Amino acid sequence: MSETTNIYSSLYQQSIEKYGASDPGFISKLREDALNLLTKNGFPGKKDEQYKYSFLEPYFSNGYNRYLAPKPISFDVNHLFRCDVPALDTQVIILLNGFYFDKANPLKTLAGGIIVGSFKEAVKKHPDLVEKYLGKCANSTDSYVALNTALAHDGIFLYVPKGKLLEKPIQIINVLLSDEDLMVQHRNLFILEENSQAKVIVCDHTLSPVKFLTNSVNEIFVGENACFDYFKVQNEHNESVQVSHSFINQEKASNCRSTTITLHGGVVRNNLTVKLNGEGCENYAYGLFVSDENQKVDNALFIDHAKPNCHSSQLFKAILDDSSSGAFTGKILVERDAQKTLAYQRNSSILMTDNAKMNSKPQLEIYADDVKCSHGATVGQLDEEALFYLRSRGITESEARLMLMYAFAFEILNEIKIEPLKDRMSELIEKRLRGELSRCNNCEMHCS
C-alpha cells in the first residue's frame, strides 16, 4: 500500500468509528468495497492510459485538511447567490465545502412528489430509493471514484417521479470557503423516472485564497422517455484542483443534454461516462474551456452505445493562451447489438501562443455493421486570412482576435437552451477572453 492510500485508509477508519453506526448496510458495503479497490490498485500512475494527460496523485497526497463533517463557517446570504445570472429563475441549493448548507430544511418535497436536498438526509429518509440507484452506474474500477464512494458524506439528491416536470431548474452552488487548505468530496444522485423532465445548473466557486482539492461524483439516471438538461460552469482560482466524475445512464427514448464550461481553474479534470441503455436514446455533450497562465484542463469522455437506434453527439472546444495546456480524450463504443447507431464526435482547439499545448485523442470502437459514426480533431491558430480581412475593415488587431475567438466559442454557447443563462455565459466568455473576468463578480454572498 502506498503512502497516499495509507492516508485515506486511516481517514476511512476514522469515518467508520465516528459515523459507521449510522450508515445503512448497503452504504457500509459500498464504502468497504471501494476502500478495498483503492488499497489494491492505488492511484493511477504517470503511465496509466486513462489518466495519461493528468497525473493527479501528487495533489491527493499534498497535506490538505479533510473533514468528515461540516466545519462551522458563518456568512450572510442577503440575496441568494445566483452565480452571476440575475435574470435566472431557479431553485437555489448551496453546498458549502461539500456539505448541504440549509440545516433547517435539509430535504424538501416539492409539488408532484419531487424530492430535492441533502444526499445524506436522503440516505436516512429514503434508503430504499437510494439503494436502488447508488453505485449502479459509477465506474467501480476508477480509484478516484472509489475514494469518493469510501469517504463522501453529503451532496445533492434529486428525485423526479414518473410523469412529473420540475418547473424551475435546480441551481447548485458549490462554494469553497476556508482559511486553510482543504480537500472536498461530495456525492450527487439525480433520478428521473419515466416521462419526467428536469434541468440542473451547477456552479463551482472558490471564495478563499487557499488551496482547494475537489473530488466529486455525479450519478444520473434518466428513465424511459425522460428529458434531462445538465449545465456546469467551473469558475475557480488558480490554486484549485478539481476532479469531476459524471455518470449518465439512459433508458429507452430518453434525451439528455450536458454542457460543461470551464472559465477558470488551476487544474481541472472532467470525466463524463454515458451509457445508452435503451432503444431510441439521444445524448448531446458539449464542452468549452478557456485557459491561460499555467492552467491545465483535461476532458475525458466515454459514450457506450449498448442498444440500437440511438444517437450521440459530442462537441468540445478550447482556447489556450500563455503556457496553459489541455487534453481531450473521447471514446465512442458501439456494441454488437447497437445497429442503426448515429454517433458524432469533434474536438477543436485554438492555441494563442507557441507555448500553449493541446493533446487530442478521439476514438471509435465499433462492433456493429449498420452504423454511421464519425470523429475528428483540429488544433491550430487563428485564421490569418480572416484576421487580415477584419483588420482591412478598420478593426484593430486585438478586437479582430477577440471577434474570431468569440465566434469560435459561440458554437458551444449557442447550445445552451436556457436563454438568461446563455446570455450571461456569453458575456462572461467575452470578459474572460478580454482578461476582465472577476471570479466573484456581482457575488451577493457576504462571507467571513
The other form holds:
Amino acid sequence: MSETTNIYSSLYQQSIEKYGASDPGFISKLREDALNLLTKNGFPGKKDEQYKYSFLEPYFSNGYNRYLAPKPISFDVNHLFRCDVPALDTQVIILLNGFYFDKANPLKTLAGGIIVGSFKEAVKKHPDLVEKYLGKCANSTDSYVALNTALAHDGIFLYVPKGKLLEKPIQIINVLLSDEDLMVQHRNLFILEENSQAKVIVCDHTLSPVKFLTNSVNEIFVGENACFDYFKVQNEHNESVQVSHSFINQEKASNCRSTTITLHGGVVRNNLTVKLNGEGCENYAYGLFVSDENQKVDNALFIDHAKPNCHSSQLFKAILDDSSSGAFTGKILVERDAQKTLAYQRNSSILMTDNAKMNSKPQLEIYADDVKCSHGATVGQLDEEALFYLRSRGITESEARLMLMYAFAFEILNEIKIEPLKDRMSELIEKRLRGELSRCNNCEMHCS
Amino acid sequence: MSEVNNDILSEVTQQDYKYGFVTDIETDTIPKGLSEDVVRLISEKKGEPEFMLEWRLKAFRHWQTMTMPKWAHLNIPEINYQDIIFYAAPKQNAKYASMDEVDPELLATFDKLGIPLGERKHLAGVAVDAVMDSISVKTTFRESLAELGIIFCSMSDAIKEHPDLVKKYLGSVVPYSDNFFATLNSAVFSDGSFCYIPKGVRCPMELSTYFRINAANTGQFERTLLIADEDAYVSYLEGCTAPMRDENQLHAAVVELVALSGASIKYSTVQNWYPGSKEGKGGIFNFVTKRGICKGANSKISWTQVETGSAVTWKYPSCILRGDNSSAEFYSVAVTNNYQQADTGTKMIHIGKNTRSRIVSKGISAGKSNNSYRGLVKISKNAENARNFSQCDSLLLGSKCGSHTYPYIEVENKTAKVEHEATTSKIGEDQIFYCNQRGISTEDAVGLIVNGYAREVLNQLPMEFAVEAQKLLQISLEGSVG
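Counterpart to the form predicted alone, namely the form predicted in complex with its partner chain:
Complete assembly follows, chain above in first position.
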C-alpha cells in the first residue's frame, strides 16, 4: 500500500467512527468495497493509460487532516452572493465546501413530487430510492471514484418522478471558502424517471486563496423518454485541483445533453462516462476550455453504445495560452448488439504559444458492423490567411486574433440552450480571451 | 441479398492458405530453450566477432528483467520461451559458388513461392535476399550491385565483412533495450538483410528480402539494417510466408532504417504469414519492431505495408523525423479474418523543423477478427512548422468482428498543424445496389469497393508487389459483405 492510500484508509476509519453509525447498511457496504478497491489498486501512476496526461497523486498526498472536521465558517449568502446573470430564472442551491448549505431546509418537495435537496438527508428520508440508484452507474474501478464513494457524505439529490417537468432549472453553486487548505468530496445523485425533464446548471467558485482539492462524483439516471440538460461552469483559482466524474445512464429514447466550460482552474480533470442503455437514445457532449499560465485541463470521455439505434456526438475545443497544457481522451465503444449506431467525435485545439502543450487521444472500439462512427482531432494555430484578411480591413492584429478565437469558441457557446446563460457565457469567454479576469461583476465573491 | 452474402462469406472463410506446404529439407537446429549458453552458441555458430557477442549478452540480460507488454488490444496466449528453438538453418556445407550447388529442394521451394531467386530471372530486375528459418540462403545480384558500391548481403556476412558499419548503426535506431520483443531479437537474431547505399547512388533495382519459416517449433528472429547515405535512394521490398502448423510460431523481427541528408528510403512489406486455421488454431505470432530515422536534412522514409497474414500482428513501423525538412509516410492495409488479431499502426516523432508526415491506414476486418489501429503523432517543442495528416479508415465485414482506433496526438509546438480523422463503416447497401443496378454481381461489386478502398495504399507499392497484394486482398475478402 502506498503512502497516499494509507492516508485515506486511516481517514476512512475516522470517518466510519464519526459518521458510520448513521449510514444505512447498503452505504456501509458500498464504502467498504470502494475502500478495498482503492487500497488494492492505489492511485493511478504515471504509466496508467487512463491518467497518462494527468498524474494527480501528489495533490492527494497532501494530507487534508481537517476533511472530517472543517472549521465552522460564517457565510452570509445574501450578502456575498448574487448571481449576475440577468434574466436567468433558476432555483439556487448552495453547496458550501461540499455540504448542503441551507441546513434549515435540507430537503424540499416541489410541485409534482419533485424532490431536491441534500444527499445526506435523502439517504435518511428516502433510503429505498437512494439504494435503488446509488453506485449503480458509478461502477467503475477508478480509484478517484472509489475514494469519493468511501468518503463523500453530502451533495445534491434530485428526483423527478414519472412524467413530471422541472419548471425552473436548478442552479447548484459550489462555494469553496476556507482559511486553510481543504479537500472537498461531494456526491450528487440525479434521478429522472420516465417522461420527465430537468435542467441543471452547476457553477464552481473558490472564495479564498488557499489550496482546494475537489473530488466529486455525479450519478445521473435518465429514464425512458426523459430529457436532461446539464451545464457546468468551472471557475476556480489557479491553486485549486478538481477531479470530477459524471456518470450518465440513459434508458430507451432518452435525450441528454451536457456542456462543460472551464474558464479557470489550476488542475482540472473531468471524466464523463455515458452508457446508452436503451434503443434510440441521444447524447450530446460539449466542452470548452481556455487556459493560461500553468493550468492543466484534461477531459476524458467514455461513451458506451450498448443498444442499437443510438446517436452520440461530442465536440470538445480548447484554447491554450502561456505554459498551460491540455489533454483530451475520447473513447467510443460500440458493443456487438448496437447496430445502426451513429457516433461522431471532434476535438480541436489552438496553441497560442510555444510552451503550451496539447495531447489528444480519440479512440474508437467497434464490435458491430452496421455503424457509422468517425472521430477527428486537430491541433494548430490561428489561420494566417484569416488573420491577414481581417488586418487588411483595418482591424488591429490583437483584435483580429480575438475575433478568430472567439469564433472558434462560439461553436460550443452556440450549443447552450438557455439564452441568458449563453449570452453571459459569451461575454465571459470574450473577457477571458482579452485576458481580463472572468469574474462576475455584481458578485462580491470575486471568484477568479 | 443476405443469403448470397452468406455464401460468399463462407467461401471466403474457407479459402485455403496456399503457401502452407512444408519443404522436406535437412535443417541444422539447436536444442529448445533460451539461456546465455544458447546466445553464445548462436554467436559461435555464426562465427561472430567479440563485440557482437557482448551486445547480444547485454540484450539477453536486459530481456530477463522485462515482461511481455500487455497494452495492445490483443489476446495472446502465454508464450513459453523455453519451448522454442531459437536457431534453425537449412543445412549447408559451404557457401554456394553458383546456383547449381544450391539444394534443389530449396530452389523448388522458392520457385513455388514465385521468387525470382535464380540468375535466370535477371529480367525481373529484383535483387533478392532469401531468408529461410533465420538464415539467409541466397543473395542475388550481389556482384552487379557491388559495382555501384552498394552493399547488399546477409546480416551475418555484413558483421564479418563490414563490422565498422554494423557497429556504427546496429541498434542506433532500435536500441537493444527498446522493448520486450526487440530485446529478445537483439539477443538471438540469427540473420537478416544488410544494405548500404553509398553517397549519391540511386539503387537501380528494387531490393527484396523474402522470409520463410519452414522448420517446426522454431522462432524466426531476423534483423534488417538499411542505411542510405547522403542523397542515396533505395526501394526495398519484404515478403513473408510460412507452412500451416497447428502450434503457434513466433516471429520477432527488427528492422532499422537510417536515412542521412537528402536520402530517400521506400520500404514495402507484403506480410502473409500463416494466419491460423478457421478455428483460430496455429498461425504465426508476428511481433515486429520497425523504425526508421530521418537523420539528415531533406531525407525521406516511406513505409508501405499490406498485412494479411499472422494469427497475431503487433507491429508499428515508425519514423523519427530528426533532420530539418525531412518527411515520412506510412501507408497500411491490414486485413483480418477468422480469429486473426492485428494491432498495428505507426509513430511519427517530429523533432526537426519543417518536418512533414502523412499516415493513411485502412483496416478491414471480417469473421471473428479484431483489427486495431494504434498510432502516435508527437510534435516536440523545437519542431517548427511540423505538419501531419492522418487518416484511418476501418471497414467491417460481418457482425462478429471488431475494429478499433487508438490514435495519440501530442503537440508541444504552436506552429504545428496536426489533423487526424477516422471513420468506421461497412460497405453500404446503396453502394452494392448501385453496382448491381449496372449489371455488376454482388461479389464483383464488393471486390471493386474493397480494392477502391485500399487503392490509396496499394498505389504506393512497387509494381510487382502491387499485383500480388491486389490478388491477396481479393482472396481474403472478395464478396464478404456483412
